[in-house]
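Listed next as structure tokens is one chain, alone, in the form predicted alone.
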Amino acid sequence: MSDLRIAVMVKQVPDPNLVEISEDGRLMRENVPSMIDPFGKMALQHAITNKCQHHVDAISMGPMQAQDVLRKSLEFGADDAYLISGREFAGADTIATARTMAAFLSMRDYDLVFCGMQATDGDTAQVPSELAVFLGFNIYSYATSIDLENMTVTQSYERADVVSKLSLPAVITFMRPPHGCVQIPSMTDYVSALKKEIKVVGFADLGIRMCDTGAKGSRTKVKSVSTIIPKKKSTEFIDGADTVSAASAIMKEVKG
């Protein structure tokens, strides 16, 4: 199938080794390195690996400095790019946040839309399956690997590996990288990169209610973050040699 309209969906996330958070469950992202999100990284490079003649959108939603995802994206060869920025979407959850990029996504007629399985700085796997549900599009997810010539994708689940019928328009979740992708751009794709505009939409481009993104349009909130510090437990050898002794031990360990 040719001249598909293809949406990425791109997020800067800060370094998971240097992250704080804050007391009321917020990332601390001041003065953190960022990157692109892997599994992001992963949606772009099948969707440029199998570009051909289709068209191909970089879209990302945070601060201006998300920029610099969006500028590396166009290095590994998307067309154009989209930052959806602006204070009013800050603090957004999940579905304030699909629902912020679906009021984008809705205003250009994309035939598929591509998104990594997960962020890491959320891991909550959430917002591709919202933003399906808000544009009315089909869902595969999981996905391995895409072949828009024959319109299939595959989809990996724990005991096997599903080739799947694309139906369009969809939004398509990817968990690898496609096999023997970019992973440096050349210096000519950084060239050409730095000549490309990003575009900014603003809260005024999208048609949308305050409350219906932002903290104000997000439905879920942080109560507490604690870190789970497993215990160590001691290993206990009972002799089975008299079985009615041995049952009795392990049944007063079971009951505590």
Contents of the next structure:
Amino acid sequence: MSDLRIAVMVKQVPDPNLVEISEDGRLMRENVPSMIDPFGKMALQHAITNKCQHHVDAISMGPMQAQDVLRKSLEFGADDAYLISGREFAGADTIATARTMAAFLSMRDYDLVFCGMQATDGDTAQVPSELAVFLGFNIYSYATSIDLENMTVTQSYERADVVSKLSLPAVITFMRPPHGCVQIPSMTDYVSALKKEIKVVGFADLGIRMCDTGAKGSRTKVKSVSTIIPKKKSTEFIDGADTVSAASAIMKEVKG
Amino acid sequence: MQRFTPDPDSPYTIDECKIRGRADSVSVPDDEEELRSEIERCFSSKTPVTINAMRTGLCGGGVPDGGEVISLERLDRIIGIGRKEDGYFVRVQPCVTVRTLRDTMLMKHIDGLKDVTEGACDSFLKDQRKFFYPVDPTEMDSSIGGNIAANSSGPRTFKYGPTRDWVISIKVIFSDGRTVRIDRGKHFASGKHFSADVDGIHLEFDMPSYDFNTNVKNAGGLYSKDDMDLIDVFIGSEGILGVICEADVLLAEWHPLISNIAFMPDDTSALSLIKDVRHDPIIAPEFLEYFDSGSIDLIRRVSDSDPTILRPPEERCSAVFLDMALDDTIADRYDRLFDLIRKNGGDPSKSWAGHDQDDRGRMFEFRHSVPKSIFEYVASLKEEMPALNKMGTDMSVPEDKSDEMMAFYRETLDSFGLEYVIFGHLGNFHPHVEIILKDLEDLRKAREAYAILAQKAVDLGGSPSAEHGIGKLKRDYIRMMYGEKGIEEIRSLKRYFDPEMILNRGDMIE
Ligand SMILES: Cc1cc2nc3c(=O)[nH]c(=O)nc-3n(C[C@H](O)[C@H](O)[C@H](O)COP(=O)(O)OP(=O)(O)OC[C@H]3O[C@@H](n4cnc5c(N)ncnc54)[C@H](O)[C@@H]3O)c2cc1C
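The block above covers the form predicted alone; next, return the form predicted together with the partner chain.
Entire complex below, previous chain first.
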């Protein structure tokens, strides 16, 4: 496939090694150096490694400081960068975030939207699927590699890797960096990034309503955060080749 | 104060050159007073004392040959901040590490520090500028006291000079326990003769008659210049004249840097790029290092087993590392750099650039993996062959002799059939040649080759020890520089400050 338009969603997150959690469960981001969210960076690396003649945009939603991660994305070789930023977007939960970003993406005619499988601050993993729903795109989650020449994507299903034919347009979430990928910007990409501007997109540019975004567009509110210590559970795998006998095995298990 | 008898494999009887010494006891003073009384006790009982700081030394300076080890590890506090002209200085205990000092100052985490001059801490906090300690002896876990004792330098010496240039005051404990504070700019020699009253103590002595070579990076023997400052007698004295128990070091104003690694097709093209870049006024590199293709092969092997280390290109190549100031002129610097890389056969699109902490940190780990993996390799062979030690050169020559020396390294080591890699500070014409020893026969050959190389460096007007010092490992080489007479003069100066000859016995002179 030639000349695809790829959007890579990158988020600015506080360095997980340095961030602390307050007593009320809030991430204390103040004065903590931020970085490009590690899974988002993997998505970017997949886009750059497969770039060829395709066009790659890096997109972030966040405060003006999030320009740093976009600048970084440009240094890694993204063609253009957009920051969705404004007071109206503050306090957005996953659905309001996805709706806002979808409004922007739908204006720009992308074939592919690359995301990290989850961001390391919120850890919800909800935004990519919600994006796919709002955009009406297919979704391929937990991808480990992508081949844009043969249009295939490999997803990790815990016990098996599944290779699928890629059907466009699609959202893909990545959980691993590409093999042998570039870890440091090349000098030439670095220099071309110097000459590029990060375009800032505001509320008025998106044509959405106040009740679709920010705290007002959110359906959830974080009350508190706590660490859950998982109870030890044993998992039994049932052979699913014969669905009927698998189903009856499950029923037997459930009924006791 | 803790005192104990060290085990045969105690960390207190070895440093990073991996020579194992022996000691009857180790003491770890909690403060300066305990340090002083321990030194006095050793003086009265004529017990030899070896000073240990972070033991990252590479020439056996801190390796004891009997007697007592005094470890300074608990004297590791940053004491306070002072103001000097437009900048600042920091007062430290000797075992503050370079890393701690750098991070504390850059992040301005100065809670609890004292004002060494009135209002200095407050003014430091409010100052919009950032400051850092610019001497970087590669090994960030080495101590400021150790750095002063060795007059350490490193890749940033290319721009900032060695440790000596940043030390403005020291407090020294002599072997009999007397203690003096020596401030820079207060006491000078007349010719080579000192006669000074310092802190109520009259000091009168002669410096060695040789003229210390400052045309090249040099850590070979005691510094001696006409009309020199008293403080410089102790900087680089490797602890043989006294123990540094406090120091004031200047800070430099920080500015952002961008690190670059240019991969070049072979060693010749990398060396040629270095020549082009070194004095280029547009690029104005602040750091310039060379890694031959053997070093890059080594990093590739390291990255096979350690995925956190960046992987170099798969095709055989050499590399040039350089840092540039990240300012408004950066695009012009790159235009010029790209021209020079291309002119020498390289490809900027296959080279790396990065300015944030993450990228620069990873590039630092990339280059540090060469010496580090060699240290680990030697340490792993040591069990089988305890007599083995690391054999790396640390020689510098004047600029116009750099090519001749580089060719001589290869010729000599090839003629001995030794395996080696060449990397390091070519900004100051001072590469490290690490000989990769496989057995004791290699060690014998390497020692022979080393002496030939050191003599060549001296003949070319250079130093057999540019930055690591002499310690116990390189005593023969200062004989090459100063002859018997020079060594006798060093000995009589030592006897003046340390009449029982107890301090760091066996270092620099026998
Ligand atoms: C991987 C690696 C890379 C290195 N690269 C460089 C480099 O680029 N440039 C460079 O210059 N060095 C380099 N070194 C060598 C080493 O880091 C320096 O020599 C450093 O100054 C030693 O500091 P230390 O605290 O470890 O001292 P130690 O090793 O503990 O002691 C060094 C010597 O100083 C004496 N000493 C220590 N503290 C005092 C004191 N307070 N008063 C009196 N005498 C004292 C000791 O007795 C000993 O003789 C490197 C070492 C390693 C392991």
